[in-house]
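What follows is a single chain, given as structure tokens, in the form predicted on its own.
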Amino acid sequence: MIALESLHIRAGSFSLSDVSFTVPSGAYAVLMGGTGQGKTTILEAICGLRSIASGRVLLDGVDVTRRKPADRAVGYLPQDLALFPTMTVRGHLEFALRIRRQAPGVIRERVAELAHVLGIEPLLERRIQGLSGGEAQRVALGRALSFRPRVLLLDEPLTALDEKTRDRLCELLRSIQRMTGLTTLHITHTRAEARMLADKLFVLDAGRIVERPLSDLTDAPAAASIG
């Protein structure tokens, strides 16, 4: 579970008041709205990145509102991926485990299993240049994955792909998170994407959040002001 209660962020002269929502346990919820909303900076502050200056983030029941980010156990895929140049693809599935001191049986394990599930065992020696924007994607969504953490956020992880490769990455994410159950919260601009995926649409507009059926996503007239 997700839940925001009454947030207050503040990020340079931008700020978002009284943000509230719940995303249930297990659920694959979308977050769509216009550009410069405030649905990156809502991201950030529940992983951890962006300070909080009221409310409370809640998970599984949990108040992480004051923690660290790395003690929130929160898988965050940002826009821009953050891959990082020099390192294989199978440093990128094995860092968060290292960094939390798992045991090298258990990391081999970990990301073998990811491979296979994500698709990528022939790429585990390769480096991050010249993968498509597919396997790029993939990489970074196993990275996001490899600790098995109690929420996943995704922010706008599809956006520059092709049609067809937008399509496999979806049912990709809804296999996995149908699969492990995840939790996740999944910012999107693309109704068809938000289709694929959505069990919850939430829409963020003029600094509120509501929660939308799930029928504005196919009745043109209702959906024009989604995003």
The other form holds:
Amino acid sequence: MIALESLHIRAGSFSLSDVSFTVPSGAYAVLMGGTGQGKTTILEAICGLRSIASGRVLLDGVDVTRRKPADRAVGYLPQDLALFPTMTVRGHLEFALRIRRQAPGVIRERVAELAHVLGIEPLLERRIQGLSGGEAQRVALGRALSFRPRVLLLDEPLTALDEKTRDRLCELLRSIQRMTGLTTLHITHTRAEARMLADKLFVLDAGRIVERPLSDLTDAPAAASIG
Amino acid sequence: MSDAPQRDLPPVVERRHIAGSDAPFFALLGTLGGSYLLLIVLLIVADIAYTSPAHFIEAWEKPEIQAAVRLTLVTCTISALLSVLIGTPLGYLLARFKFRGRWLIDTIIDVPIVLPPLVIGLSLLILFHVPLGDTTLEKWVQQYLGLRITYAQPAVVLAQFAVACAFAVQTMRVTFDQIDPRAEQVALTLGCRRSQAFCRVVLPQAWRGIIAALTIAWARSLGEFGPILVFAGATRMRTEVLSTTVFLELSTGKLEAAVAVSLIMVVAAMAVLGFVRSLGARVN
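In place of the form predicted on its own, the structure of the form predicted together with the partner chain is requested.
What follows is the whole complex; the chain from before opens it.
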């Protein structure tokens, strides 16, 4: 579960106040809203990368508001992916497990499992330079999932991809979520993407987060007001 | 021609357009850049022409010059390594964190860059000999560390380091400025402490900058002359480095020997910088 309670976030001259919403355990929530509304800021606040002026962030019922990013067990896939330029694909998948001092056998097994699920087995020894957009997304997703996080946060993960790759990754995201039951919060601009993925739909508009019925994604007049 | 009344028509943009040659641009770049290159080459050629192989060999065979070469290489390397050791964390702090008083740190670090190096040497000398109660820093270091600083070899390193480190800090700061902090932030969400994110994600990306900082600090140290003369003196076989050798030879009227030593410096500098750069290329 992801629960934000009256969150007040300040980032330079930008601020968001009284942000509250709950993503129930195991749900795939999609957050939509226009550019510059602060969707990314909200995800960063959940990760612990933005300081919170007031309010609480609860993950699976645990108050993590004052915890460091490292101690929140959040799988985060930023919009720019932020892959590690000096590492191989395998290095990315192993990274969080090595930090957690997992046994080599455990790491090997987990990397093999992730690479299989994500379909990136042939890429394991490659460096990230020269990966295609879809491949890079899979690597970033694998890195975020590797340590079995409590929740998964995806910041417009499919925006820069062509339609075919996007559809394939949508299916992959959905199947991984079904398989793991991982509570997921996914930011997107694209209604088609939201239609394919969302169990729950939230819209950020003028600093307020409102839950909307999924039918809004297909209903044309209502859809027009969603990001 | 029609008889219709003339109306003010918007000017039509001529579609046919030829951009012209790029040759003048490259010629200008080549001329301006080449003029500086030519100046350096001419300086070296003039040195070579002025001296003779005999002078060069004679200079090379002098034990005091060999000692100066050794001391130069050792002290420059130590001060360059120290500069990078200090410059990396300081550059990182300045690049990544906004905190109160950062402008003051920035200004203080610029002091050795702005001040004439001679003033740094003088200030070092004063620092080590200004009375602190009934002792001085020099006496304190001698008493507790058993190390003589002033007019001894540690003074050479300290004089070089005091100036070179400021350049290393600035180089490392620019390096970290250019590294996207996002990867580091993601590393934090993956379970890293700040130190782990720095060592595993940031530092491997900073290699090129570290090599550049090492090169700059080494070169600055090699060129340092004023502060070494003031703080370490120029005692033959003890605190004499190549830059002071040139001065000593020149001041005793041995222009040929001074030029020969200068050429030794050119060769040493090119060899070390070439080695460091190839190391950097391999790492990258």
